[in-house]
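Single chain ahead, written as structure tokens, the form predicted on its own.
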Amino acid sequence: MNIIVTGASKGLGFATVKAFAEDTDHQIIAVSRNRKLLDQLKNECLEKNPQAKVFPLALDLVSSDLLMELLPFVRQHFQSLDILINNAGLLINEPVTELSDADFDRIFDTNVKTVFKLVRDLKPVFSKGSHIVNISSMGGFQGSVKFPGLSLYSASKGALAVFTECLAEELKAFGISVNCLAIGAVQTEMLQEAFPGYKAPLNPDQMAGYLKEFAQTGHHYFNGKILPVSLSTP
């Protein structure tokens, strides 16, 4: 399969690229702003599977013109796109009274607008039967426990969930499925920003194994769904 994973330089994105790269029949474009960490990711994938097909792309999804910078790269490596995992995210842990207008824009640009841009601009290369997986959070899952300091992050992830429902309706005529995973506590850098010192019940590799399987098969059972994947919150 031909796969794009955003936010690939650390945490769940890093682990998910590694999980897919174990299988030689997958080709993965790994997107992040951090070229050094992307190179580290590729090297780790090749150490585990010398035939791994990982193509790092250092790109700021917020500020870049994707039609000019991403789409040509995708066409260079893929004839079509089977899986897009929208994992790139930003968290700012501050009381709402301390957040600025710029903070609002940064969070919503990263967590929502980049997904909009990716789906819009990559639409021509999606294959029939492809699957878009948006990575949300239990913080953005309606009715879940909410935490101080995470208002904008949770709101952006809630927006992503509703956007998923809308995308699934719009894209189903083209054979493209869209689902959203509301991830609970996983031991990542972002979790430590939100809950310093907290020990999560799952590590990124464990969650990546689930995500890998869901991205390949989940759209045979779900479309337009927001699915909680959580042992704890925290």
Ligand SMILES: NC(=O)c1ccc[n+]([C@@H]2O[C@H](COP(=O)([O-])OP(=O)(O)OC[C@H]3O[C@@H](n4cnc5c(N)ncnc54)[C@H](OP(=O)(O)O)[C@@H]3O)[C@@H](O)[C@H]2O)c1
The other form holds:
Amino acid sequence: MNIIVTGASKGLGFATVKAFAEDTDHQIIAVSRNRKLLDQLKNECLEKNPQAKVFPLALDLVSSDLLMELLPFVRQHFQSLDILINNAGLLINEPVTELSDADFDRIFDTNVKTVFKLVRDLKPVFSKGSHIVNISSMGGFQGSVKFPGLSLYSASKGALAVFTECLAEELKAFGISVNCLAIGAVQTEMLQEAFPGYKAPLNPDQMAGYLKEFAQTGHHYFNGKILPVSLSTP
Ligand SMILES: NC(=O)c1ccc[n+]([C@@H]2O[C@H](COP(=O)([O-])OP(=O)(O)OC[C@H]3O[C@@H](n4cnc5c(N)ncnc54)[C@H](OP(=O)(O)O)[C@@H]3O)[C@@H](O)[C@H]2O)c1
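What would you give as the form predicted in complex with this ligand, now that the form predicted on its own is on the page?
Now the complete complex, all chains and molecules, led by this one.
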């Protein structure tokens, strides 16, 4: 399958690319801003599977023109796109009174606007039967326990969830399914910074295993769904 994973330089995205790269029949474009970490990811994949096909692309998804900088790269490597995992994300943990307008823009640009841009600009290359998986959070899941400091982050993840529902309706005519996973705590840098000392029940490799499976088969059972994937909250 032809796969794009955003936010691939660390945490869940890094582990997800590694999981897909174990299988020789997958080709993965791995996107984030940090070229060095993406090269490290490619090397780790090749160590595990010398036939791994990982194509790193250093790109700031917020500021880039994706039609100019991503679409040609995708066309160069893929005939069409089967899976897009919108995993790149930003969390700022601050009380609402401490958050600036710029913080608002950074959070919503990273967690919502980039997904809008990716789906809009990659639309011509999605295959019939393709699957877009948006990575949301339990913080953005209606009725879940909420935490002080995460207001904008959680609101952006809630927006991503509703965007998923709407996208699925629009894209079903083209054979493209869209689902949203509201994930619980996974032991990554983002979690460590937001909740220092907290020990998550899952490591990135464990969640990546589920994500790999869901991205390939989940759209045979779900479309336009917001699914909580959580052993705990957060
Ligand atoms: N960890 C958890 O407990 C948890 C819980 C619920 C939801 N989530 C969600 O799961 C996803 C992955 O989280 P994580 O914990 O693995 O976070 P992480 O370790 O902080 O990784 C975030 C990734 O996003 C990339 N990124 C951020 N801004 C970007 C931009 N403008 N352009 C391109 N890439 C960008 C970062 O790469 P660069 O810095 O190299 O650009 C990095 O690879 C996020 O959407 C997060 O909100 C995580």
